[in-house]
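Consider the single chain below, provided in C-alpha cells and representing the form predicted on its own.
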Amino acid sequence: MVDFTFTEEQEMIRESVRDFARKKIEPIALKMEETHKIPDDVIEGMAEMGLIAPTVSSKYGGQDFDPVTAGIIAEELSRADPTGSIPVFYLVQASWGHVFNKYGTEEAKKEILPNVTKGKWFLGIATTESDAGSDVLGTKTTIQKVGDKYVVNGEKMYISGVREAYTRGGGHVTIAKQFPEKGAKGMTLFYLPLQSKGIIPQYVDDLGREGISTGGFTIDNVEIPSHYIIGQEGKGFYIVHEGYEYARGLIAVICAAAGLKSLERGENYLKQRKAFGMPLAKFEGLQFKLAEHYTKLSYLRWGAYNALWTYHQEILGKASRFEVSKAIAMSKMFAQEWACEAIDDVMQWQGAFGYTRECVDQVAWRAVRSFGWAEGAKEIMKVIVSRELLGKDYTAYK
C-alpha cells in the first residue's frame, strides 16, 4: 500500500513556501501581465529560500529535493500566481536542473549550476522547433564535432525563458542531430549559452503567463566546448525524455493546484451572490458542477503526486523507466483539460464579470491552457500509456 503522507520536513517546506508566496507573490502576481517580467526581488527571494532548481545537489547550491518535495513547491507557487509565470519559471529549472545535475559533466556543473540556483542565470529547455514539437525526431538543428569543440546550427521555437537567458545570463538544455542516419540513437543533448556569438533571439506574445518570456532563437555556427555535452553522444533522445517526464509530473500538480484554487474562489462567489432571492450556492445544478470538478481535480492531484513518487522510486532503483513513463503520462493526460473545465465553469458562475480582465479566473484559464502542449500534448500521453499497456509492437507510428 502506497503511503502518500507527507513527512514533517515536507510539511514545514510547504508552510514556508506558502508563507513566502502569500507575502511576496500574491500581491504582485497580476502586475506581471503589465510588466512582462518576474520582479527581481521575487527571484532573489526564491533563491534565498533555495526554490530555484532545488532538485540540484547541494554541492552546486541546490537542496537535493526529491520529486515529491519539488511538487509541493510547485503546488504552492501555483496557488499564489494565477498567471502561471512563476510556476513555469520554477518547473523548467527544477526538472531540467535535475537532468543537468544527473548527466552533466563535473566541469559544466561547477560552472553553471551555482549561478542557476542563486538566481543569476536561467536554465531552460530547447527542443521544440517550428516543425518539431512532440515529434523530437523531427528536429532539424544539428551539432557536429570539430576538433575539440562542437558547432551547432539550426533554430528553436516556442521556448520558455529566452529573454531571461539572453539578457540575464544562462542557457538551455538543447537537443540536436549529430548522427542523422541513426535516428533516435543519433541525437545529442548539450548546454547552449544564449549569450553566445551566433545566437539571434526572437519573441512571441503568449495568450497568458506573461511574466516569463516565450520565443525562439536561430543558431548560426555557435561553438560550444566539449564539456557542455550532457550525457553521451547519441543518447540525447533518451535523456531528454527523463526531463520531460519530471516536468510533466510538476505540470500535473500545477494544473490541479490552479483548478482547485479557482474552485475556492468559485465557492466563495456562490455563497455570496444571490439570484432569484437566494444564494447561488443553493442551486443544485451548480452544486453538482462544483462536486464534479472538485472530485476530478482531487484525483488529479493524487495522481500527480503518485507519478512524482514513482519517479523518485526509479531514482532509488525501485521502479522501472516504463513504470515511470506510464504513471507520468496518466497524470498529465487530462490535467490541463480538467483544470480548464473547472476554471471555465467558475468564470461562467460569475456571469458577465467572468469575461472581464478584472476576473482573476480568466487569467488562470489562459495560463493553464498552455499546459495542453507544454512537455507533450494529451495525444502523446495517450500514445505512451497505450504503448505501455499493449507493448511496443503495437505502436501505431512504428
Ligand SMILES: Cc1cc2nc3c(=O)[nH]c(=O)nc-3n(C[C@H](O)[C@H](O)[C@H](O)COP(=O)(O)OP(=O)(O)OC[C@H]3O[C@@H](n4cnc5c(N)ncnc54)[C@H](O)[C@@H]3O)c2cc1C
Given for the second form:
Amino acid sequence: MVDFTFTEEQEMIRESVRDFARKKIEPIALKMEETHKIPDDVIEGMAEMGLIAPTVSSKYGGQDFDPVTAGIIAEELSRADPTGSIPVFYLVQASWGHVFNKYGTEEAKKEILPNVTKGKWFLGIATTESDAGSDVLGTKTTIQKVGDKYVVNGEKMYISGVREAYTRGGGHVTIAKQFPEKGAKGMTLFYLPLQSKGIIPQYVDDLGREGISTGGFTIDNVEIPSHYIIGQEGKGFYIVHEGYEYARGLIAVICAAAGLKSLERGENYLKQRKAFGMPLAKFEGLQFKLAEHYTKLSYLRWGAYNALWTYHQEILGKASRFEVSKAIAMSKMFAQEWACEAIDDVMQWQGAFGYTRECVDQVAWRAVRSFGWAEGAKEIMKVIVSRELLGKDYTAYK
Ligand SMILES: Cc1cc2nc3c(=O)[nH]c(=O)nc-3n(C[C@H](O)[C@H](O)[C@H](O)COP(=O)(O)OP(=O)(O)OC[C@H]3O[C@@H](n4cnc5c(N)ncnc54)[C@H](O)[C@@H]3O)c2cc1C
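Can you give me the structure for the form predicted together with the ligand, which would complement the form predicted on its own we have just seen?
Full complex below, order starting with the chain above.
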C-alpha cells in the first residue's frame, strides 16, 4: 500500500463522527469513570448515526462498511473518549458483527443483528476461560448436539460487555469444544444469549475502561437452537480468528489515536508550563521524547490502516488469509506498548499533577494498557509473525 489517502466518502464519515464525538462523547467521557456505564443517549445517538456494528450488511441495519472505514470511526471515538469504553463498545461489535454477518444463519441474523445495530442488544465475544486464554485449544466449555438443539456447559472469564448483554439484551459469539478428540477441528462457534436460563454472570474490578464491564459467566446446561451455530460445526477455531484479526486492526488504530491525543495534551502543557525561567517545550530532552513518540505513533497509525486495508483486500479476494494475519499481528504487536510509553511520558511532563486522578492521561493509560492482552496478547502477535516468516514447521505450538 502506497497511497494513504482516504476516499471522499470516508473523509465525510470521519467529519460527521468527529462532530458527533465532540458534541456527545467528549463532554461525558470522564463521567463514565464514576457511572460505570455508557449513557443510553450516547448509545442511541451512535445507533442513529449507524455507528454500531457498521460492518454488518444494510439488510440487517448495518452500513456495509469496509475495515478501513470501520477504522476511521474507531479512531475518532478513541480521540474523544480517553476512558476507552466507547471505543471498546464499538470495536467488539464491529468485529464480531462482521463475523456474524459472514457466517451466521439467515434466521439468526434477522433475529439478532437489527437489535445490535439499533443499540438495543450488545454483541460480544467469549473465548477466554479461567484456564485458557491465548491457548484457545485449552477451552474446557463443551457444546453437544441433543436432538434438534445444542446444550452448552462450562464457563467464560475476562469477557467484555457481560453486564451490557445480561441486562440490556444480546449475547456473545462463544467457542466450545464439540469433538474434543479432533483438536482445532473439533471446536464450534455459536451465539449465546446471556439472558438464557443457566447463565450466571460475575464481574471483575479491572483497572480502566470504566464505562464498559468486564466479567465472566458460568454456563449450566444452556440450550441453544441449531440456527445459533455460526459457520459449521468443527470450524469455530478458524472462524474465530477472522473476528480477532478484525478487532486487532481496530485496536491498533485506537491505541495510535489515544497516544496521539495524549501527545497533543502534552504539547500544550509543555508550551505553558515554565521551569528554570522558560517553557518546558524549550528543553531538548523533552522535545526529543515528543518527536520519538509522535514518529512511532504515526507509524503505528499507518501500519494499522495498512492492516485493515489488507483485511479489506482479502474480503475482495485480492489477499490471502496469511497476508492478513501477518499484517494485523504486526499492527497490534507494539500498539499498546508504544501508546502507553507516550502517555506515560505525558504524565511525567505534568510533574506531580500527572500522578493524580484529575490527570486525564492516567485514565487513557489505564484504558490502553488493557490492549496488551485484550483480543490477543502482544506476545501472541510475535508468535503469529514468526510463524508467517519461518513457516509452520518451526512453530512450537500446533
Ligand atoms: C480488559 C480485558 C478485556 C477482555 N475481553 C475479552 C473478551 O471480550 N472476550 C474474550 O474472549 N477474552 C477477553 N479478554 C481476554 C484476553 O483475550 C486474554 O487475556 C488473552 O487472550 C490472554 O489470555 P490469558 O489472560 O489467559 O493469558 P495466558 O494465555 O495465560 O498468557 C499469560 C501470559 O503468557 C504469555 N504467553 C502465552 N503463550 C505464550 C507463548 N506461546 N509465547 C510467549 N508468551 C506467551 C501471554 O502473552 C501472557 O502475557 C479480555 C482481557 C482483558 C484484559
